[in-house]
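Coming up is one lone chain in structure tokens, specifically the form predicted on its own.
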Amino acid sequence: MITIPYLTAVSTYFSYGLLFAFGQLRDYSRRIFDWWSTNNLHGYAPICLAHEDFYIRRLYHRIQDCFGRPISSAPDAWVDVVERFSNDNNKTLKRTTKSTRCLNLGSYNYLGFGSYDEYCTPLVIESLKKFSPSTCSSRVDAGTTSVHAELEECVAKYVGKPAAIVTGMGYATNSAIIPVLIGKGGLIISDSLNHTSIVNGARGSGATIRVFQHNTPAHLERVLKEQIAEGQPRTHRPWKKIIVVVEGIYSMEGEICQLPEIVSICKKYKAYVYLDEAHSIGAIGKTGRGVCELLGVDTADVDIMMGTFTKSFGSCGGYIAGSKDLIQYLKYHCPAHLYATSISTPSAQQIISAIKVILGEDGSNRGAQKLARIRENSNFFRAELQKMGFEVLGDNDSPVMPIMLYNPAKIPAFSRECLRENVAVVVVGFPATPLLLARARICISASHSREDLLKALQVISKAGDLTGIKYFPAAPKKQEEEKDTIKLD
């Protein structure tokens, strides 16, 4: 639970009312003046309401140059970020023939495999000229190859579970799956910060949906209780079905699922555990297995697992991972495998290639010493941006640090300044995350050396200084020396 500090929410509030005031006084100046225009749409009703639109045109627009800068280089450690340019106060931006090369800490690329790799590109090449970009056709038509079927197995073996169904894109795994797993009569308990993927495959699955607090075990028992005892809406009959759906790593926070506390709740009271473990398959646990491995929970108590493959395997899609009896029904019923493109060649041969290299099966042990590596990265980062004051959100062992900065005004002034220093980072605000709460997530990488950690600390402190973003006062540094000296008697 974030708690705000009081001067900061007033300051927060402020501003976002000041913004919103004049806002409205340039709508409002702005219909006297459309008085006289005409309109080729007369008669029909706004596609856009105004205040629904209003949020775009008057708050986003003023900060579009810090979201959605393009690339033009692999999302490695450094990345090449296109220069842009507005002639119209960042309503539109357009892109010039300059780029900046910039420190990457916004891409999800957990243990490199986003850029080069020795042993995965040459295979994805070979993919590449053996079975072309695309499959052209779904799963159950012309778009199964030898490739998806060993990924598949791949997969199952990789995360502990007797089978797996692959889909094209992580989003689309939660959003067409969870309507297929559960309807009408079924009760779905989320955790009140789960991806937006999750909300989004609850609603279409017409369920009753209940939500518990981010990451509490206690309050998810006591709504499991109170859902169990009332039964269904109106007609109080016992549920179809009830299935708890929990993040590994929370994207936004950066914290870790209490996953042991959450499965034995939910044994206790016989509800199915759905695990998303987009951000942490891969990147966190001994071998890379995700939070199950990282915390000793036995994936046979976890009954659906699912993952994204675009974070730590440096390529796209999503899987299901269950017993034979779920996958086999998903691939007969889910829309994701049945209708949509599947998942190109190439990009499950990269996934492949990536599992063997995690775990040591192309001869070498970068596997083992990226996943060291990344271990080191996030809680050296982590721990420096508390001693200089931050507020850093999330649990050791998370690649994923949101840095809290609270007032619209230092979201586009951090992210600026940043990248005048030639660092590129990701800051987040409203609808993405409420009202109050803007941020900066910072994301590390196996990839980044101790010097590049080292450049975007300096950076990074020097545009908290200048933003005010640091909410809590530094360590002394004589207090830190003490603390890494050992007296001997």
Contents of the next structure:
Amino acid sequence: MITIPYLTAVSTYFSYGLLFAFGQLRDYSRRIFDWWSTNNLHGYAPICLAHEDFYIRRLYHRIQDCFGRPISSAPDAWVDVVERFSNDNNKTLKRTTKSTRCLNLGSYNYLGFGSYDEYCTPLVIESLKKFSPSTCSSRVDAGTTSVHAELEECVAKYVGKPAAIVTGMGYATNSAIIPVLIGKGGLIISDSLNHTSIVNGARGSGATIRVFQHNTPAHLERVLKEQIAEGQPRTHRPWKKIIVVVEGIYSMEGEICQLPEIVSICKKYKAYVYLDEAHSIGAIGKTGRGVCELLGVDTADVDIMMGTFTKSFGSCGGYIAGSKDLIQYLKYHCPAHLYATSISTPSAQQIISAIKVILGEDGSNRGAQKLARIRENSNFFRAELQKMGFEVLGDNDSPVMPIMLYNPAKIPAFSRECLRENVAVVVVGFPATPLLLARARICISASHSREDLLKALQVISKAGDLTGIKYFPAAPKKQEEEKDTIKLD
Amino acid sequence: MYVRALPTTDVNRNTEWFTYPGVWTTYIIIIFFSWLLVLSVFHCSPGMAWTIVHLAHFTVTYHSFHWKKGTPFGDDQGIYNRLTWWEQIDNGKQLTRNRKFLTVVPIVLYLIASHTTDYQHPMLFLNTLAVFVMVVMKFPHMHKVRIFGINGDQ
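Having seen the form predicted on its own, please provide the structure of the form predicted in complex with its partner chain.
First the chain shown before, then all remaining chains and molecules of the complex.
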């Protein structure tokens, strides 16, 4: 639940109104200017419609230097951020050869596998020499190696399902699998804050899409009842299939899904559950098995479990885990399996080695240490930020913590101020979040040490004071009160 | 003073910003400040200023709510390209609180403008014409109606 000070809401709308008005003015003068100047593009249709491009040209490009910063080292706890400069007011940015070493609070490097690892990297290099960087073919042609077969078994066992299928790209896992599972005549009920890959897959499937209020099982039940009673649009026949799509951790809120209630509602109304664990697999739960382990949900109750390897495992690609029949069906029908290039073999080896480290099968307890450290780090950081008076979203134990900014001008201000102090944060604004709710998203990693976190807290506090985002009163300092009472004695 | 922002179920990013708290207040504040601006720039009577604000409000809202179609984002893939902003809000549902508020504002502006100009012509005629067109455009029966093909698709 996001609590906004009323004045901030009003001033944010006003700022966006001003930016919109100035953007329209500039577009208008640009149109007059272009009408006067000659060009030899007579008869050519425009590449994109002027109004579709408005947001990118007039709002995003003005603060482009805060997004898409190139890095020149592995995304570990500290990363080299390449410096850029612009000669035309941020319309184009040019890279320099210099880079600054910054504390990395933006990578999804939850377990610290993002850079050299003493167990995984030698095995990956060996596999690179043995198998070559790419298989250069789809899974059904010549793209299945022994490593791929081992990976699918390994993932299925880790997640707790009978079988799994792995694809080369995490986004494509959602957008290519959902159209295979459901088609016209089916119903997809998805959470209102689901990721774009799910929205794209749902739109591409041809099924009817309904949305329920974020993480509210009561509203899901109401939508399900309504839709089952009404049936398909126009014909009112019963639905062929109903799939409810939820995510484990919502990447923009840091909230954990209320899985037990949602699963019980879906069982009651006989709908399938599709769980997207992109951010939660490997990061939460006692052995890192994701939100099912954390909330005590039996994996047999969740019909389709999807996840990606880009976050906690330091690799690429995504997987779907389910019953043997489901995976067999997907292997025969899914375009990501039949036509797309298979996941590169060294990346697959990285995932297998990372899973072995997490489970402790490499002979050390580094996995358990990493899981304990990320939980400790997230809880400590979140508690400290809340004590300073920031509005931080997300549940306890979740390594994703968005700090609310709201005003559009605070987005570049916060980002640039942090970069000046050598802390790299990711800020998110309008299309990815609702208009009012711009935020800076912090992702904690197991490779952050206590000193790193303290430095980050100090820099964020200073930037927060300068930009005025401490919307809640700071917690009073208890230690000084205790010292006073001791002195009196 | 804090308000709670509940996440909405509106997937259309062009219109979901209107469902959060604080929009109505911002709208009214912008209208009030534009009246003050007109008063200070043109040095006219308050009634004349309200008439100017009313007619400018009519022009701006006609253009942005009922003329411009589609969304300013490319990745909506043109699903809303035939719908004006008024037809897009609240997912096309009629007679919601937002729509009622947006219908009442021009009427209240009309009442203030006519009262402060003492119902004299020619201001009364222009104001009445503006409010008549405004209110008729917002009727539920006018949803997706294009009279004489004005603003229709190519």
